[in-house]
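Next up is one chain by itself, shown in structure tokens, the form predicted alone.
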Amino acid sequence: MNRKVLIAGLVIVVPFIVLLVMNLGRDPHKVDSPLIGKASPPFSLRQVGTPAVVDIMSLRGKPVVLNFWATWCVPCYAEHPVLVAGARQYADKAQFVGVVYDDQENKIVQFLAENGSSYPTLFDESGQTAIAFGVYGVPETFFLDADGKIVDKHVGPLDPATLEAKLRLAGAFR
């Protein structure tokens, strides 16, 4: 075998390796998202069903539960009922909102009717908002602060627990 082809092919490949090797242990749902600590992208969604449409600075005053899921999602039926809970629970404290996206809305109207809901579901058609927020799968959750500030965000179902340990995090007992 030629040494320089060798050579070169060690130059390319062992720092791949390394990479992966370095990465083999990480959590991509601890991977933090470089919108924390920064003002929520700006957005105006019609909700589910209804022409009304809601803008997220409207919602300004009080914490802020966004829940990006869709219908096929099968972790956001089992998270679907501790956010509807959720939303009952702490309504004083915070206000939840879904967002679903790459989805049909006759499918998300069903689910709904199926399901209950106690928040509104927002629909992005074009998946914008989550490409803004970059969201990369479902479920992600993001929780804001009074102010519109990203405070944490989850990936994944949300227990009871969790809910309300972000909850804390976003200042919703103070």
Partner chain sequence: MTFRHTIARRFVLALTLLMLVLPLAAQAPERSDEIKSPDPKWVVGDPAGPPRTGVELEKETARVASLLRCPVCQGLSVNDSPATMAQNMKRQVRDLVAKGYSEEQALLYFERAYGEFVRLEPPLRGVNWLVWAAPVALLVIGGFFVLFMMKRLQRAPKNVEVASVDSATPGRDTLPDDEHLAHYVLRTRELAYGWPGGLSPASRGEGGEESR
The other form holds:
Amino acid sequence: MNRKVLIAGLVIVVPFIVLLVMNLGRDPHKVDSPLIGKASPPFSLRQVGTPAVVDIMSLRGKPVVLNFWATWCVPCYAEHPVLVAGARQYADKAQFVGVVYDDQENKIVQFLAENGSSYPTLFDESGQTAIAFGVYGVPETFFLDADGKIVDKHVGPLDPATLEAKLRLAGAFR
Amino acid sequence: MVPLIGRTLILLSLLAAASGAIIAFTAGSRKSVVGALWARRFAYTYAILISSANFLMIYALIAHDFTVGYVAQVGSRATPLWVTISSLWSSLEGSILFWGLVLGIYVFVATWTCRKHYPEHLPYAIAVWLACGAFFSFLLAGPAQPFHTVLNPPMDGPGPNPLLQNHVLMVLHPPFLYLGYVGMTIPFGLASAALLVGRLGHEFLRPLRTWLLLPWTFLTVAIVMGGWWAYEVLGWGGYWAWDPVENASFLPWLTATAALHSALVMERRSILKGWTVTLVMASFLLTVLGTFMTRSGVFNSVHSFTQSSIGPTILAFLAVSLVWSVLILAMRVDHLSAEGQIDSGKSREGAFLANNLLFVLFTFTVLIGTVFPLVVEAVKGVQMSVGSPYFNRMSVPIGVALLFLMGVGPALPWGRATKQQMIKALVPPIIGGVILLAIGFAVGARNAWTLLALFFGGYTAQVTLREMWLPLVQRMKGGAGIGQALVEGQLVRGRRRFAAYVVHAAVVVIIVSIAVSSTMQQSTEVQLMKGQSAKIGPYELTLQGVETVSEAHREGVLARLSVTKNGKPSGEMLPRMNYYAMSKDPIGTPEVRTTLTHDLYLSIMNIDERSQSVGLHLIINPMVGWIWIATGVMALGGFMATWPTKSRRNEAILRDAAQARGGEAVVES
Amino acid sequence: MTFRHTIARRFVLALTLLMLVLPLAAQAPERSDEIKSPDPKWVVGDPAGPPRTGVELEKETARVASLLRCPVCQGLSVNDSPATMAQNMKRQVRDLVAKGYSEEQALLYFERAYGEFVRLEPPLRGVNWLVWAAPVALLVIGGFFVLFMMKRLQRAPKNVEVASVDSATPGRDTLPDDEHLAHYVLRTRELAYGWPGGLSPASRGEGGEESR
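Switch from the form predicted alone, shown above, to the form predicted together with its partner chain and output its structure.
Entire complex below, previous chain first.
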């Protein structure tokens, strides 16, 4: 038995195996947002189908649900009714805002005509707002508290229970 | 019926492999001749069983038998025959089954060719091969069962992953990759056997080298083919992105290349035995790591299979293989003590040692870069990336240093070089270096690393060509005609040597092409309406229109562009976007026109038939075609060196020599 | 915002547009007149350099973009990827570079939103030092190890047991005393090394390139 070889070999091999075991079940696509706990980036965008411009800063004072979506995104179809209903249900507790990016305005207008809406939808034509929020794909939803601080981020379509839980986190029921 | 037969075949192959491994190991440790015979029989049986399971699956795919789980998963009546057959390896379960086929073939051929030699080593080697076979049959029997029965078979299936249907290279790439990956099992078994027997002499070095060289050659082709596929299909104009899975195929190649070189030193000097064995084993272990990386879903990669449950199982196999390797190395490596010595560092041996250091450094760098995000996430819980800028920064100096050593090593003599010899060997090739440097500078190369690569490329090319030429000249001086000298010197007696230099020459071309193509690319992005044109380099492209074409398994929207080169009409190019019935996202197919000096590369960014407009990425990539050509040459060199020698004559001479001395035969074979 | 409407596909566009405005009108938030993208100044401060244009802008944009990971792709850089997301990010890079932001500032801007994940080249901080230093350390340690091994192998006594003939070290022109055996050694060398007559080039006075 060559002790040097044994020790050298085990020193290389064992931590390596441990490392791989620790990472089993890791999802390489899941990346935490560094924005949580930070102030929301300031931006203003035009509302879809109108010349009106909405400034995110003006929405302070109430928690904000900021939903990034697009008409080509299949899960967004499932999520849309949840948001429409949620915006009505929590009308006095939180402000819902949709941001569409990587899309065409006429398609958004058509989508909203077909599926209804109960909150303003903004169009991020340049995609720069999505970038400032570190959006990977759609749908992604950010929850801002009354001071404009980002409290949480949800990746993928929302369901009513999650929506309520995250709103609570954002201080909507205080 | 078919699923049942398939499952039976897999279970039987598992049984044959597992019991064969035990019998073979026992035969090895007891030095039993009958046991060795049975070990071989079990090896053949395993090979036949697992191959039959594969042929059954191919039959089921062609017959569209949707009662077979795997066929229901990847089969489709709409796909052409070549896609149907290649869907055997297009998805997880099938790829493991195919792994079994390749392993079966390797085990069969290796057992057959070694059956009359190495009576001590072979049973141990068979034991290791069959243990690996048993593992993959176990995967097929349980976690990755391709033959499960579908109770309500569908009328039609979705077909394989559209990316795999998009280019014929994808049909060729996986088999080559598997021939490379799986093939590393054979030298691993031989190296383990050498350790277990405790003897690694010249006689056993031969099968070890041959069986390392063969998968090495396949792996070389597979790696480049993967790059070529990415280049022709993915549309970003490059061929290598340092993606984890690309790295996974590159890692064993690096250690295997190092092993091929250290084996040469071992052959000459009887040193570095334990080291060579370690490298051979590492090559296999890295293929298992690569398998884990591709199939566990832990790494972010374009090439990986979808998230699967077999990750932990493969990791267990990797852990067992790693611990096994460390243990037998530690226990037995002292039996492989160096018998020889070296005279001086200023010699070919010295260059080989430096070469080995660099290859190990290269392997380590790529490995740590690939797994580092896992380390950081485990330690800090923060996701980070190690991407191409890191790998390029690290690998360019190593690559250039290796290129330089490729020139210095063969120029130096074995043993010890005097000062005059050094000067005589190392100074003249500077001419070659300066010539290539001047050519590069004249055509506009300004990047410092590119210029350095050109200089060393020219230097190494001159040394390599001289080494190829020298035996010929010597033979002709010795009175042989040119034909005889050529055949004897390059193709028969000096074949291995000549083949090695063929590979070296090809590598020089590849490194220079990579250096030039990655630093001298021209690219531009344009948005064209029908009738508009764009210019790049000597080309002018005019959009003639956007059309839709329908094929059985897909629809494509293509841009028809007329091309003029230096003002002269030069045909049409048709980059396209393909839409597959079962897949949401379109897949672009860039159009590449390859010439000897450069490629014109067009890929679609956006396309709209209604408005007859297209957004194009235009790229001129210099010298890329040479990478593919040189790889072909490299493969030729590799196969040339692998081709079995008629060794009887040599053996007879050695035996006679020994007998003349009154001793026993010194060669075992 | 208490009105209800049923989801009907036959709704006319005009009506919809009106309804899109309504919720906001009810809310009556303040409105500004211009679209303001998030200002990088807010994150990374003032530009470090002067504004850039033309070829310099394009070059710097491509260089910085190649250091950014396209978040929706598989390991491709923003410069290489054809994805819309990457195109948007590249446009943002161009904006930043044009305003005079340095490479580090531009990277930090993206890092703030996407995390360190977005940088393809790990920045030199904290544990990241390891990934840069480890290969260098291996080169140094390995270099010393090779030198050490070389010294040791040079001192190693020649093992006579293995020598089936006296010239255990190949390449030497020494021959066994036995004439018959010497003949075979020469033939073996001829076969093994391709030397005519089994004589090394050095011994034939052709210089020592091939072997000694």
